[in-house]
Structure formats: structure tokens, C-alpha cells
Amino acid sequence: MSADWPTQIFEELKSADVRQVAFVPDAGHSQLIRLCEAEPTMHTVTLTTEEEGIAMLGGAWAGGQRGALLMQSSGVGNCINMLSLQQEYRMPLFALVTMRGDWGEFNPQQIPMGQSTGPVLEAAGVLVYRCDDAALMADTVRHAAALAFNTSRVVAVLIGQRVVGAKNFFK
């Protein structure tokens, strides 16, 4: 695990010219999360559930700004019925996901989503790209971000837990 990928991403999405993020707190992403929220040209919103992030994204490209949604694998599932809204406005959509329910994990229930998050978004139209290689990290961001940005369409990273580091609330 490469305690700077946090920094890396950060730094890609400011490339990219992100200026709104939107996320469910979340662990995984907490030092991304802390990373754009102190910077002045970002505008992040903290989100109740992960589809209110589809749409406020949706807006902030209809609004001329570039956005990307954080979230944890858990989320993907109540976001599926949104993703219509980007597919067929072709409005682009960045998320970033971190995993759960695969390398190292403790709580059986995270295994159901985490073994179905990529499969679910694929069959939801969604590009997946998934990153298990903090030394991968900025390349991967780098190139789902354009891709998604310059072709109008619903990109996802999926973050292992190889990167972000399994969990373990038993110690």
C-alpha cells in the first residue's frame, strides 16, 4: 500500500480541472476528500447517498464545470438507476471507488457488492478500469479522466483494497 495515491489523484484531478467533487464519507478516500476540500478552486459537497452525486455532476457539466463522484463499492448499487441520466444525455461522469469485499476483507457482508461492483457498472454502460497498484494510480486517473471528459461518458476507477489497504476492526 502507497500512502500517496490520495496525493496522486488529487493532483490528477486538478489537471483534469475538477472543480466539484462530490462524496459519501468515506475512509478510503478520507485523505483525498481532506486534500480537496482545502483546495480553493474545488467545491466539494458531501452527499447523502451516492445518486444525489450523478445528478448534481450532471448539472455541474451542464453548468460548464468538470466534477467527479467519490464513493465506496457499497454505493454503486443505488446508483444504477441513475447512470440513465448520464448514458443517455451523454453527459460525462468521473467516480472514483474505492473497494471493498475482495483482498483482505473482514466484514462478509461488503462481499456481495464488492465481487459485483464492476460486472454491475459495466452491464449499466460504464467504462471500468480498475487500479491495483498505487504505482498505477496517476496514469490510470489520468486516462479515465480524459477518456470520460473528452468522449462524454461514465468512466469509473476502482480503487482494491490492495491500494487503500484492507480493514480491520477485529485488532
Second form
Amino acid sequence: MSADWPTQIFEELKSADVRQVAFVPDAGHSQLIRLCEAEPTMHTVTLTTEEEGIAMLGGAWAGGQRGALLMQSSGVGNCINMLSLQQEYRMPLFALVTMRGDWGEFNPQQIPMGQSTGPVLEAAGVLVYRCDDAALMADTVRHAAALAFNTSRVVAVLIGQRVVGAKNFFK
Amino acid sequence: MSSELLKRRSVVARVLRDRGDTLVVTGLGNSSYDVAGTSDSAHNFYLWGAMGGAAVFGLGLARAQPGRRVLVITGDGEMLMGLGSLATVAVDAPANLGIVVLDNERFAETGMQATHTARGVDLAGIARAAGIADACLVRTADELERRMETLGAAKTTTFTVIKVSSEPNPTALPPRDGPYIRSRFREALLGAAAHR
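Okay, that is the form predicted on its own; can I get the form predicted in complex with the partner chain now?
In what comes next, the whole complex appears, and the chain from above leads the way.
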């Protein structure tokens, strides 16, 4: 059951009435992206950089639709200034961040942003929840999304490499 | 040459003259002031920051409201910061989205420094190359009239660069309280559902 955490996230996004899903792809999000692309009630948009998704989902919410932003931890660094949109206009944003530079990482270049992802988001006023256990994924996503949309806050769930699996460079 | 340039505030007044219930998103700085000074409305979403995000804000809004026209009015500096968003908008291509760039070739808010469009960068060409087929450059009042005749009924994403003078305009500040701007906008658009 908990092994299929991407499907559980997808079901939670559907239950939360998420209608627009924006992403810069990450391997850890590949199954969730496929599920969202196949779901007729969800409009999916591929971004060139993660900050586009911050602004896009601001527009979506202004127009009455909820969204979710999917990205890798490296993308968090691209978002910081744009996050002031949601913070200053008091608008919700729900982001699912798959971690790199974390549990079992191979690539040293991933460490600086991976290790600063949580602190940087929190410094920008984002409410951050971390999930390192697939069995807790559905519960974490459900309550983090509820917090974002019920209270118009920016909420990010960091999905640890312990759940995603470290990238294999020797395929 | 500069004396022949269009004046940004009269350009915006013309662009929004027959706006009807069009939803308008403004890029930070002079674009927001021009729209506030000529066509203030609860259907305007004024950005005071989010530089580089106006076009994609319009994209999300256009997808959420497919039955309404959405017009993004922004400046060349703001658009240059979000060049990648032209690729994102071109691929998604909502039929109800228009983007208008008021191109004074200057970072006006920070001291009138030249932008890349003053040095040969062609924003309409970049938009067209990204895949927004209906992208054009407007330099004269006649060209603006011709463009406006077709823009309101467009059936594809449009991108219009309008070269404007960099001379300053009287101050016309929109509200700058974010929660007020968004609640005013959402209530006008969504009614009671804005507060659910």
C-alpha cells in the first residue's frame, strides 16, 4: 500500500480539488506527473523554471482554481523572490518537493541546495513539512494541502530521498 | 524619432477602451500605474512585484477562467525577466490569453537604464519563435488601431509589443494592499465562492 505513494499523492490532490498542476520534472515525480497528465479534471503545464509555477498558480487561484507545484529541491532556489506574490497577497500555494542532496546522494553538486532547501523555504515564510516514510505520505499531503487552501498559506511538503530512492548513476 | 513614439498612457487607454469584462493582469511598475490611471476596475489584478511572472500569472488565470478574456499588460523589463515563460505560454496556448508589452526600452523604475530591447532584442520575434504565431510589433497609432480591431476577437494566444515613449506620466498608483487587491478581484469574478 505505502509502496505506491505517488498514487496516494495523486488521490489526495484530486480530493483537494486541485485542477492545475505545474512542474519542472523530477524523476521522483515521474509517476505522479503521468497520473496527473492522464486525469481529465487536471490541467498540466510544463515550466521552463519553477518560479513560473509560483506565478501561474497565483493566477489560477485568483481565477478560482486550486493548483499544485511539483519540483525537485534544486528548483526551490529559483522560487524565492516569486514566493512574495503569495505571501504579500495572502494566497495559498501547495508545493511538493522531491529531495536531492539528501539520503544516499551520489552527486556532490546536489548537496548545497538540497541541504538548504528547508531553511531557505522557512526563511521565506513557507510552512514546511517533511515526509521520510512512505506510510505517512497520504496523511502528510492531505493535511498540508488542507492547511494551504483553508488558511491561504504557502505550504511545501519535502519528500525525502529515503522515500524517493537515491538516483542511480550506474544504470 | 522619439517625438513620434506613442505615449504609454494613451496606448493603454486605447487598449482597454472596449475591454468589457476582460480580466487584466498588470506587470509591476509603470504598467500597473498606466492601467490604474486609465481603467481601474475590480477586474484588474495589479502586481507590485513578481517580476517575470505576469505572463504566467495570466496563463493560470486564463486556464481557470476559459470563458473570459485575460489580458496581461506589462513592460519590456518585466517580460525580459520571464523569457522562458513565453515558451511555457506558447506550448499551453490558451485561446483567451493576450499579452501586451509596453516597450519603452528602459528600466524606468530604477533610473531609465537601457533594457535589451534598446540594444536590438526583438521580443515579438522571440514570442513568435517560441510558437506564439500571432505576435506583432506596433509602432504607430494606425498600427495600434489595426491591431485593436482584431485583438478582442482573437481565437489564439496573442502577443503585442507596442513601442512607447519613456517620458514620465502623472502618478496614478493602484491600491497596494495585496489581500485587498486579490479579494476585490476574486469577489468581482467569483461572487460568494471567493470566500469559501
